[in-house]
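The form predicted on its own is given below as one chain in structure tokens.
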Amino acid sequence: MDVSVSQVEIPTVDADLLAVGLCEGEELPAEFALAPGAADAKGGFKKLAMLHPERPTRVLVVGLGKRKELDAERARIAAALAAKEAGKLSATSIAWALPSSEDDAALAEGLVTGTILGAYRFDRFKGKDPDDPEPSVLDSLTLLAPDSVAGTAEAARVCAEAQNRARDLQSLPSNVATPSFLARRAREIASAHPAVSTEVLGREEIAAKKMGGLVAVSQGSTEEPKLIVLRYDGGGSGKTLGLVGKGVTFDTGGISLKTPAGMHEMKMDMSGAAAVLEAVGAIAELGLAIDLVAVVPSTENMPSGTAIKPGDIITQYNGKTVEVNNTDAEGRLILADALAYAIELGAERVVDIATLTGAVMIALGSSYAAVISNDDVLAAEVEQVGRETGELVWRLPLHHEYKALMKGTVADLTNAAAKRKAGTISAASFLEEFVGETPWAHLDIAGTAWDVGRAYTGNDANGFGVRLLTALAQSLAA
């Protein structure tokens, strides 16, 4: 989407639709007070009213709620509602009058992000009647705002479009978005940015490196697994950031087969991988001054005559042995190898992101992702950027009693605790075994990667984590 910042007067706005915000108890701008439809305008949050002044001919008033509650998140929601109204009107361009506030940059980010995310749709597999006109696409946003927010608006555009690309990856069926497909996407990102390089390992190379987790999970599928590595050389003077994303492109549960209901959604078990890949692209496009290594272990988890069986014992990349007592607890097995490998490649602080446990939905629903960390400073940074981006996280604790749940009987560890206690935390405690003393944070996004229901994401794939990881890289850049 083309995003620009302009200081033109409202009557001269050249857009199919102008959107203005209205807070509770406040008046419309004088030029709209007597326009047809003005009596319907309300300041209640998410209330919409269409005005028809002489110029511009269509003005959408969006209720912002109480002035003291106006923030970037409310701006995202308001912008998404306006984008959807623009779609109903077949508008291809929209202008937003930046609401007055003490933080113009925050509201500008919210309006840009909400517009781009709210205008998203995934319809590439739907048939089109050749006699029907091409559907209109909202492809232009003008912010009527001070020029001082132009940089913020451009950064928001980059991040929101990267998030939409992650949504595309999530939404693609697993017969398209295979591990090889994700590897090709990584190569596209590297080819588009000189500061990014990539390396992709196939089945034989993964086995040669003795990455027992990725080997075990992938052995039931005919699709070749891929270990995808992206490096970004931003020239930063700080510590190298590592990003690790779970890339299970379809998860049947393996021999520990899932129930059929909802299994089709398991094409999105690569949501962590999508977030990492597209965050690297956004970080590179923004030119952030940070050095970064990203590792994406990608595979299918399928039942077959060659699939790993409950009770099998494997050896992970760092040499620890694991009793695989539940083949549906596969994500932690591939992440374990990837975390150890990312640290070997130079990551000095590492964040992994994964649709890891159903338990996190019981604990936090879809409002917050869980963050679990061995480092207070890194955890605080993740929480802060989550608040700023609206990709909220809530920290859960680590404790030696949780770690004890993951001790094996005849191996060092088990991948599935015998007792149904603290499932999200015990899974993270398993991962902690593979990071040593390196500062590490784990994001469990099983409840937030789709079916969230916010105005700017809907209930489908939402690309959770792209803006959070990009903002984290920006906060750590030096």
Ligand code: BES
The other form holds:
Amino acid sequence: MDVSVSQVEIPTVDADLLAVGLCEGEELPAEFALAPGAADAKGGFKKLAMLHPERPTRVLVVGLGKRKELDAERARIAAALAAKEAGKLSATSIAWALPSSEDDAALAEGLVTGTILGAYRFDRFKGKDPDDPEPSVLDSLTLLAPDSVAGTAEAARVCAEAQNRARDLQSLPSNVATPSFLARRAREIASAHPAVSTEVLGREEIAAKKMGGLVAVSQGSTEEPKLIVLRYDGGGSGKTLGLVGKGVTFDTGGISLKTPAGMHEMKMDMSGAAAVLEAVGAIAELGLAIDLVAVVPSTENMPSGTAIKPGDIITQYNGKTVEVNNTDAEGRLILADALAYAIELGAERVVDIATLTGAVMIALGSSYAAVISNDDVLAAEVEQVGRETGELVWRLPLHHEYKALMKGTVADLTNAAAKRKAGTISAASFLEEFVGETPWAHLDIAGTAWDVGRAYTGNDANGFGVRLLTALAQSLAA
Ligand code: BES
Ligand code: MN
Ligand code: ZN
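The form predicted together with the ligand is what I want next, because the block you gave corresponds to the form predicted on its own; please supply it.
Whole complex next, starting from this chain.
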């Protein structure tokens, strides 16, 4: 989407639709007070009214609620509602008058993010309507705002568009978005940015490196696994940040097969990978002064005659042995190798992001992702950027008693605890065995990657993590 910041007067604005916000108990701008439709304008949050003044011809009034509650998140929601209205009107351009507030930058970010995410559609597999061969696309946003927000608006555009690309990766079915497809996407990102390089290992190289977790999970599938490494050299003077994303392109559960209901959603078990790949792209596009090493282990998890079986014992990349008592707890096996590898490649602090446990949906629903960390400073940074981006995270604890749940009976570890206790934390406790003393934060996004239902996310894939990881890189850049 083309995003620009302009200071033109409202009557001269050149857009198919102008959106203005109205807070509860406040008056419309004088130029619209007498326009047809003005009597319907309400300040209640999410209330919509269409006005028809002479110039511009269509003005959408979006209720913003109480002024003291007006923040970036409300702006995202308001903007998404306006983008949906623009869609109904087949408008291809929208202008937003920045509501007055104490934090112009926060609202500008919210309006840009909400417009771009709200206008997103995944319809490439739908047949074209013969009467409307080219459905209209909202492709231009003008913010009527002071020039001081131009940088913020541009950064928000970059992040939101990267997030929409992550949504595409999530939504693409597993027969399209294979591990090889994700590897090609990584190469595309690297070729678009001189500071990004990539290296991809295939089945034989993964085996030769003795990445036993990725070998075990992928051995049931004829689809070739890929271990994707992306490096970004931003010339930072701080610590190298490692990003690790779970890239299971389809999770059947393996021999510990899942039930059919909802299994199709497991095409999105690569949501962490999507977030990492597209965040690296956004970070590079923004030119942030940080050095990154991103590792994406990608595979299908399939049952077959060659699949790993419950009780099999494997040796992970760092030498620890694991009894695979449940082949559906596959994410931790591939992340374990990837975390150890990222640290070996130079990550001095590391964040992993994964649709790891159904239990996190029970604990936190779709409003917060879980963050679990061995480092209070890193955890606090992640919580802070979560608040800023609206990609909220809630910290859950680590404790040696949880670690004890993951002890193996005949190997060092088990991948599935015997009792169904603390599913999200016990998974993280397993991962903790592979990071040593390196500051690490684990994000469990199984509840937040899709089916969230905010105005700007919808209920489908929402690219959770792209803005969070990019904002984290921004805040750690030095
Ligand atoms: N990919 C799933 C977790 C998941 C479930 C994500 C639902 C999104 C929606 C993961 O691989 C898994 O199957 N986890 C198991 C672990 C258990 C066997 C210890 C789970 O959560 O049930
Ligand atoms: Mn699974
Ligand atoms: Zn999984």
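Residues that one form lacks are left out of the comparison. Here, rigid core means the biggest group of C-alpha atoms that superpose within 1.5 Å across both forms. Note that the structure is predicted; figures quoted are calculated from it, not measured. Positions refer to the first chain, counted from 1.
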Which residue stretches between these two forms come out as moving, taking only runs of at least three where every Cα shifts by 2 Å or more after core superposition?
129 to 133
